[in-house]
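Next comes just one chain, in structure tokens: the form predicted alone.
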Amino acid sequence: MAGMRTWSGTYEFRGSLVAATTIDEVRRAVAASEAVRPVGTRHSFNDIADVDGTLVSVVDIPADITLDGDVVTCGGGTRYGELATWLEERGLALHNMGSLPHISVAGAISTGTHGSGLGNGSLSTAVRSLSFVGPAGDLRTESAGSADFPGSVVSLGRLGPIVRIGLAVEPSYQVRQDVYLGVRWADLLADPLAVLGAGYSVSVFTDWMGEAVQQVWVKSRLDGDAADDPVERFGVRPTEHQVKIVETAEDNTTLQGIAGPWAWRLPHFRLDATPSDGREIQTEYFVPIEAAAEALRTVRRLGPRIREHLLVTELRTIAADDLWLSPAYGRDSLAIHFTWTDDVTAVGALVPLIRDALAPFGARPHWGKVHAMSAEAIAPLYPRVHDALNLFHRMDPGGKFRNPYTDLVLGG
């Protein structure tokens, strides 16, 4: 499909798109093609979903949401906001959500996209089953407890298009968002976990300059009957006003301490609005939580160099998991996220500076974002990377689902 771009418009795809509307269409397209990559809602910032061949989209396949006990199953192309709405209407919930409810379930879990919370695993940790279309057009299901399951969830598309996903659910809950303005860097660096652990899910927004971070969003889970009054934290009271992450973002969820369903508070952006700033580039690295203070100090020293091309940085935490290629594999993590202007040349020069600054902390990249890392640096950070590669080769011996990006970051 000539001219198809990522959501932000900063990457143009080479491959030809097959927009499947049924699972059988996916199977036929995969079987008939020599090189295939799954493509979802295109909230990526590199060529992870591209190939000089066939791009198979599953986002137009009906969600067909079903419930079996505490597991909900839906189409891989289902947007999180659509699934969350369906669950909330039935008094159910997911444990975590990303900042954007617009992203597809399959795309998010395949890249280890995370949400936030010291005790919350990434979105991928809710997965209980996955159904893939294999290289011959065959349908294969992997379930929690199988030997291959930990290598199948965060798979970077190397196992083929995901057409059905089962996720763990729990009873619905209420969340209140309070925003604290002017929290001092000194307080964050003195005890990062006190700030980042102040609620069920916490996000810190900063431009790295000055004596204070710009905003701290505390999302409190209200499992009781009523919300307590918002409290003073970090020496400041929460603002009573609706704020914005960046000046051009008008479509954030309710931020004035007003309790509401998890589905409309855990994401930063509303499902019925265009998310974020539009044309942008994103970068993200994961460092061990115990290195949070020193990693933040290190990046802060680069603040004057990166500020000109930075829209905002967001800091969030993710609990450790056992998924082989998850950026949070084996370690509780701090995610340091950069939303850049869409100046490709300038960002391309800045990202290696941050990569090198964070390298001593064993920083792992977000797979779907611009990170300037290759397999030589990445492989030592993932103890099970060779097991993952063996799984991919066993399930796809001809390499139909490989592409230049996966070869770059994982090796052959």
Ligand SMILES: Cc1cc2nc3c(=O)[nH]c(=O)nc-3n(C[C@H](O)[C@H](O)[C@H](O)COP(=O)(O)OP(=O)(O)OC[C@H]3O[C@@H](n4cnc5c(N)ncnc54)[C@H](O)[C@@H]3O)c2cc1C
Given for the second form:
Amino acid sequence: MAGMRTWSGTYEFRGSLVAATTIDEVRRAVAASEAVRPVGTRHSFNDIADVDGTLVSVVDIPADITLDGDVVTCGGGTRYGELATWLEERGLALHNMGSLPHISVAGAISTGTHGSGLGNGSLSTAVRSLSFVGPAGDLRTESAGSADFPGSVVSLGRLGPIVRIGLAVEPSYQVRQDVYLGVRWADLLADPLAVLGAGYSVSVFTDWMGEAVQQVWVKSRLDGDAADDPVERFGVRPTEHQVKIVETAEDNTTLQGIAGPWAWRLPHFRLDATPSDGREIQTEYFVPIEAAAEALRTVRRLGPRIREHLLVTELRTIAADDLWLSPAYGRDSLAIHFTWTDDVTAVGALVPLIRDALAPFGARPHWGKVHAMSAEAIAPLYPRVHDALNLFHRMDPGGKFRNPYTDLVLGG
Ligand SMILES: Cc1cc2nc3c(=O)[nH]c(=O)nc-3n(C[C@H](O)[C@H](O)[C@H](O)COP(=O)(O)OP(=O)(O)OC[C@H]3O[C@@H](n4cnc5c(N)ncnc54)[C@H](O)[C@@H]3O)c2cc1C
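Write the structure block of the form predicted in complex with the named molecule for the protein whose form predicted alone appears above.
Now the full complex is given, and it begins with the chain already shown.
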């Protein structure tokens, strides 16, 4: 479809869209096309979901959510917000959420999308089963425990459209989000884990300038050992005012200071509002948590050079996992994120500065964001990348699901 763009509008797709409404339509579209990419809700910021061929969306297929013990199964195109509402109505929960509930489950887990929390794996770690449409239009299911499973979850769309997906659930829990303003950089750098571990899920927002970071969001699980009332931390009390992350954005953030269900407190943005700013580009790198203080010092030195085009940085943590292409593969990680203005040229010039500054820390990129890295630098950072490529080749010998982006970041 000419003119179809990513959510923020900074990338225009080349492929033609098939918006399937049934799994059979997906099978027919895949079988009939020579080059196919699954596309989700288009919240990525690069050409990861594009190809000069057919773009297959499963977002319009009914969610058809079912529960079997502690696994919920839904259509791959289901938005997290819809799934979370369904679960909460039944007293159930996911272990974590990304900052926005608008993204599709399959699109999110295919890139290793994450929330925050020292003990929380990415959203991909909740996956228990995946049903793919293979290159001949065949349906195949991969379940946790199979040899290929760790290479199948974060697969960047290389295994074909995921039409059904099973996720681990747990009993619902309450979360309170407290926001602290003016936490000192000196305290963060002296002990990053004390700040980033101050609650179940913690986010630090900064522009890298000045003596204090802008905001620290602490999301406490009230079935854990969190205090019933907001407490003073880092020498400050939580603010009583509802904050925004990006000043220019509409009123879009989740409610502070009042406990509520996980589904409406773990995401930063409300499903009924435009998340973040909307006119933006995003970049993110993952470094080993042990390197957090040094990596932060290094990027902070770039603050004056990047500030003109930076809307905000967010710092979060992700627990290590065993998914071959997950940015948190084998290491507890600090994710250093940048929300930029939508000036493609200016941002394109700044991203390599960050990339080069973080390279000595073995920084891995967020697959769905602008990162200026290619296979030469990326492959050595992923011990199982060759196993992943072998799996993709075995399942898709003709390369129907390849695209320029996956060739660039993974190699041929
Ligand atoms: C405002 C905003 C906030 C964000 N916040 C976060 C955050 O908190 N944490 C984080 O980690 N990221 C975040 N992101 C990035 C986003 O979560 C990822 O880029 C995610 O992959 C987008 O999902 P999507 O459904 O839009 O997929 P798309 O961008 O459409 O596609 C992404 C990848 O998934 C594949 N894919 C899509 N659908 C399927 C399918 N059915 N089967 C197989 N493969 C499929 C595509 O081929 C492509 O490789 C944010 C993005 C935005 C715009």
